[in-house]
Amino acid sequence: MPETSRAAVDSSSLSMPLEEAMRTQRAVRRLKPDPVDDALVLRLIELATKAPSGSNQQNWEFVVLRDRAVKQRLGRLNRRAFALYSRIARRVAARDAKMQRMIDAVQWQADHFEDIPVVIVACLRGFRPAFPPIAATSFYGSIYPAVQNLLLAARAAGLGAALITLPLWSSVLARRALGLPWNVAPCAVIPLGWPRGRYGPTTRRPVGDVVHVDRYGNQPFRGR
């Protein structure tokens, strides 16, 4: 996208094919630190909340950091996770360059938290259940659909973005840090902006290999 086109992106700069934006969508973590409109940032969230939510509550909520001294503090919490698992990481795939290069990536992006324009919080309202486990699960499943719309819709824009969790380590910190009240719960992170490099291919395994037809290990459209 054209430097000078950036700040007038409307809604028509969303008419990118779905499968192609799905095809090409990746977590991209550099990202420059050029101002991105509010307006396209409020277009994005509204096509986040158009996914649905459990029991159609819409529960979402979305706090949206751009003054630096509160994206320094949620930045704090991302680079005291990131420094134990950039440890582990980098020594599981010492012999792996592809994974390095991805660790160098999460790397950059928690050295350059607070350069990064835009980052969106997505929260939910209301108490997460403890029990049974499977409640859990359906109380997160509000809003990953509704992060991924966002995601797809930022590509779309030709903006870079990312999910990522490691700042809410610590729910109790990281209200903190955002000012959340105890019956919301952070749930994701995505740092947005316009990318540094370009969107590439993604590779992802045949989906003849992922693939289990009745029963678990049942493949017949595996090697295709």
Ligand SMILES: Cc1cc2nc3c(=O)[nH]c(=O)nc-3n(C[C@H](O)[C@H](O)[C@H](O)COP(=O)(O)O)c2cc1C
The other form holds:
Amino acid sequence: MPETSRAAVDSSSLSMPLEEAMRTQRAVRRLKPDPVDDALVLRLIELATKAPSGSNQQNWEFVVLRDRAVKQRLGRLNRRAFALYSRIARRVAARDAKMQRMIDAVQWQADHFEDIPVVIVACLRGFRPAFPPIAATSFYGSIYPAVQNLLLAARAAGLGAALITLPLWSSVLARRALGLPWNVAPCAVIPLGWPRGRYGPTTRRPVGDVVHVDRYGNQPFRGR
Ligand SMILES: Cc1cc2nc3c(=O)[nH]c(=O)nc-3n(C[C@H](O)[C@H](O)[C@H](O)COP(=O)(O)O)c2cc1C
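Please supply the corresponding structure for the form predicted in complex with the ligand (the preceding block corresponds to the form predicted alone).
Expanding to the full complex; the earlier chain stays at the top.
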């Protein structure tokens, strides 16, 4: 099916059962360069904005990168951070085949950053209090529900996506690369495109291992 009509079909049918989307949404980094329709991108961002935000400020700003030159600027930042990260991560995970595969995928993404059809930078506008910690948490906490909505909507549309932060290692350089004003903070980057591979279930810790009842350490569901 030609890309435009595939996008049109996907754009009108995001009706995947929620549980299936949640169970199979994962970091998909190897993406095709095929175009992704504007209408679909806007729909994903609209669904992202259905998320909660601190004091319902809805202070999100989404910068959609399509221009190769701008993607290159962010891609360069990503590669610089990845060069350092990969050296450390490969050493730490020397005997962990799964982790090595993930680093390979991150490497692929770094090598092909400019070819990814759409890169969305999720930002927050406004004052970022550094103290007390809860104020900073509430500020940054406002972006992640929206990003997760976007990731789930992308999954339902059949698009591959991942939440990444490596390109934002320097907020000064990232702001400069994107032309952001001082009061708009880049928080998360979501490269988006049609996946090269397949989706699969994610591997996560068993639910009983992360649940504590009434007090920390009381884990009656452990092992489940
Ligand atoms: C706050 C945050 C930052 C992340 N930064 C990066 C990143 O810079 N590069 C990257 O490839 N993945 C990044 N990830 C994705 C994680 O590596 C990924 O969610 C995790 O490995 C689980 O992958 P899976 O959903 O495919 O199982 C980030 C995830 C989160 C939540």
